[in-house]
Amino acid sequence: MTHTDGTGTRHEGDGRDAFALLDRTHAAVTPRLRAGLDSLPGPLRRVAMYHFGWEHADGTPASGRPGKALRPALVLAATRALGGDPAVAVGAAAAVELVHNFTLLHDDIVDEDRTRRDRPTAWTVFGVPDALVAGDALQALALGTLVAEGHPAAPAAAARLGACVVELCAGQQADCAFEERGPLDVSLDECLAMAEAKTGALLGCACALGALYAGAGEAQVAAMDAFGRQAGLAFQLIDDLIGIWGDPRHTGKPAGADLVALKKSLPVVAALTSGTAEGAELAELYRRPAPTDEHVARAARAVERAGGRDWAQAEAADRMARAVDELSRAVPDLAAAGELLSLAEFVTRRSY
């Protein structure tokens, strides 16, 4: 298999295919996050299990699979890309899907979300307050993974990563305070601003945990950080066409879900703040309070006439050519970064 890295050249995949990676991803930090999730005290545990989709409700075994893995594997794929040992790093990368989960568990309760994987959120099991001190417990025990594996890396590495949850956080407050703020009074810059805090904050620590554990040097680790931030915008622009435009079968939420909660998404903010009659258009409808199914559907349709749907497609281009750039900074020949760059793809080529 080949595909290419942004530049028009192109790499064998040599097995590195995104699914292969995510599945073996999968396999090497599975048991490291079971090990985690079996410490904790047994309500929190149960709360975990639940969420991680390993167990139902009343304790019994499921067979879920908890998310795609796609943050551990940029830990595990950026050690490898630097020369180093990807086996040392699991404990890393166990560190970030933990973080990642007490981010959903949390973002669930603030969304008022009741569906994630095809399963009712753990909110709406076992209350906001079980649920809440479970993903308290995952960021701690996230904190402590690092910290337990004594590797040379891990105090850089837990202080990254603090850091990034401080910025998470940050993205997260921005996130709802601008849903309390008029549909013409977010620019388009204060949104990229949330969406690289919320979204691609976690992709670049994660990318710049594994160079810590490759033994890179600051610049690298910078460079590396960076490669995450665009991608992870990249990321957060496909996804927020798909909170349009997604397929409910695919999803697993009704269509428009954006729309209908008035989010203030990319495509969204493109089309308010683009002067046009459409932007006009949008912006009446989201002062509707309880918006109708046609009222989502006009919005969809001024979203796509007022251009918010092409920059949003530009945009996630323009930041994947930026982050190959900056992967280049940390690895010279691209054709050692072949397991970043696969991941990339996958997550930029997502349909909706």
Contents of the next structure:
Protein chains: 2
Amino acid sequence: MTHTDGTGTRHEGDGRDAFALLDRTHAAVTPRLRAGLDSLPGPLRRVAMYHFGWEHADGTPASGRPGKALRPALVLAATRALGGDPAVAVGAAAAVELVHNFTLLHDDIVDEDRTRRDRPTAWTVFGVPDALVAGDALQALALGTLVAEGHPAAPAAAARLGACVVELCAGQQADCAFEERGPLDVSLDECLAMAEAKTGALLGCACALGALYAGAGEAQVAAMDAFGRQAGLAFQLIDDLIGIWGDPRHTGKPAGADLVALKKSLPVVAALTSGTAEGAELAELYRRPAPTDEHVARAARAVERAGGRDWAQAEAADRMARAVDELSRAVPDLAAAGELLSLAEFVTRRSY
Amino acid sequence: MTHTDGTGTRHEGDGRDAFALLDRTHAAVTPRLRAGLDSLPGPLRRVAMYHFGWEHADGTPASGRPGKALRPALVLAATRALGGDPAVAVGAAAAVELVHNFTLLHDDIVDEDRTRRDRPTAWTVFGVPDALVAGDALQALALGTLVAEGHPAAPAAAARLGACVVELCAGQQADCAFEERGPLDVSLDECLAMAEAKTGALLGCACALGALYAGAGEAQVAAMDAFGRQAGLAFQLIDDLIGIWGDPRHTGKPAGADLVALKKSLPVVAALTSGTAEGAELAELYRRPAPTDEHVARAARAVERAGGRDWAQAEAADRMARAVDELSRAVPDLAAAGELLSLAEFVTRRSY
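Here we have the form predicted on its own; I need the corresponding form predicted in complex with a further copy of the same chain.
Entire complex below, previous chain first.
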């Protein structure tokens, strides 16, 4: 049995529980997110509503679903896994999703990406100034509304979310810096650290916030954070594999999109730093701009033959194993951790 | 007797108390700010240290003073005026200054300004991506460290600061939008509302945070906010007068800088909407790009003859009167409000 989420990606089998959970999360968090966006002054609200897929560029209602709601689902599932009431964590879940979307708005400006979720990015529609300040406003909305709710866990959660934003910024900065460097000038460790900051940190923070709202102690919160980080790294590794070998019919992106963009993704850097002849060939291919289809196909073969594909798959499996290990520390009764496990498996079992 | 602050602006007479207060604030808040910036990951720290004037572009130490420290001084003075201990509000004062500087980093990108505090702006030195994410990180640092300090007033202060950031964003968005409109398509009320959001809101928030850290009640906090907002509008009106008639030797900007940029500042919009022949002449001048010195001189005369200069001076005086009125509500014993009064007078008595 296959499912399709709002991004057009297909999922199979064990994803069913995760899909139901994401749907329930979506239903629980959307009203809070919409209320937050509705509180913004007119022009900022309009950019944000467009970015979330709830309005067209002309301000008329749109029925788009903003995203997978993965991060809010992790917040609520973590709260439930530790015996808390997810209802009290809905504001924290919304805050995490607001932070995620503020970074998307800014990343699209910085990366000059023109398409997101099958629509023109906000900056291409409203201009860089409006998209930039709308992103700033979403960050403020996230942190401001979290503390305004007055839950006892809110100050610690906001401090953690603030520190996470700094880490996300560092990850995005590193990602941009890597693209400026030569093909052999980025180490795999640097690349993994960047992915942990850019993707792992917010998934970890989501789980940690869920734990805080369940009243968990410091060790449990830290283990939950580590679980989310490792699952986030697995997620990024799979995402990078999709960026090379993903089926355009499922991903909505052209084949080999990351290779076309000469992106230094994890499998690519693993190949580049492999010390193999194919790695050297890939480095040569990465020195020429505007590659042809044949060029992209050669690059994909080089990544594979240099061991980049196998490494990424093995590394993703290893990170998932570490995630499960951390989760067992955070939630000794693994039966209570079923939702978190199914979310972690959902993000790493996407077909490509 | 005249004084010179770090920005090269001269001040006279009654500013002496304010100067001593700003110096004391600078000494109290700088260690906190530097510790915050030092906590940032390397490349973000470097952009921030440069922006604050503490490092050169190559990372070597610089002795620059980041700014007037007006907003942190308002926080500490408001705490003291309401019987609180300013020492406990130093973190809140630093948070307000971090927010101010995050907006400067982003405003310089959005406005494509190339010079700030007599130095190249951060985005011209480090590129838009690094300056943008450094700004994001400063916002997170501001709100995150405020709540992390654990003062009982911190959650309310962070919620207020978050709401203020949304207002600053709305003000910046409106400012950009006005520049896109025709010379007669911006009303004076819209322009005042924009200035209140872009300048008044953060000065008001600074005073409100100071009140919160003194344990003040809601009415006092609101009156403090209103005091800061009105003083902020007076400040902006004076700033706009300086933008037209400021002496380049004191301002560090070319004569008539705002007219060269065809900026729809408050005196300009007052002139444009005056219904006078000179207002119509100014509208004609504002329809042509890249004005000459002669063009700028004619525009300045037109603003003056259309009553824009007199209006702005009278409006600034009126806003200061309202500020004092609000202050008397917040601090019934006006003797205790001496510092706040001297700060308000300092910002509106700058020579130009």
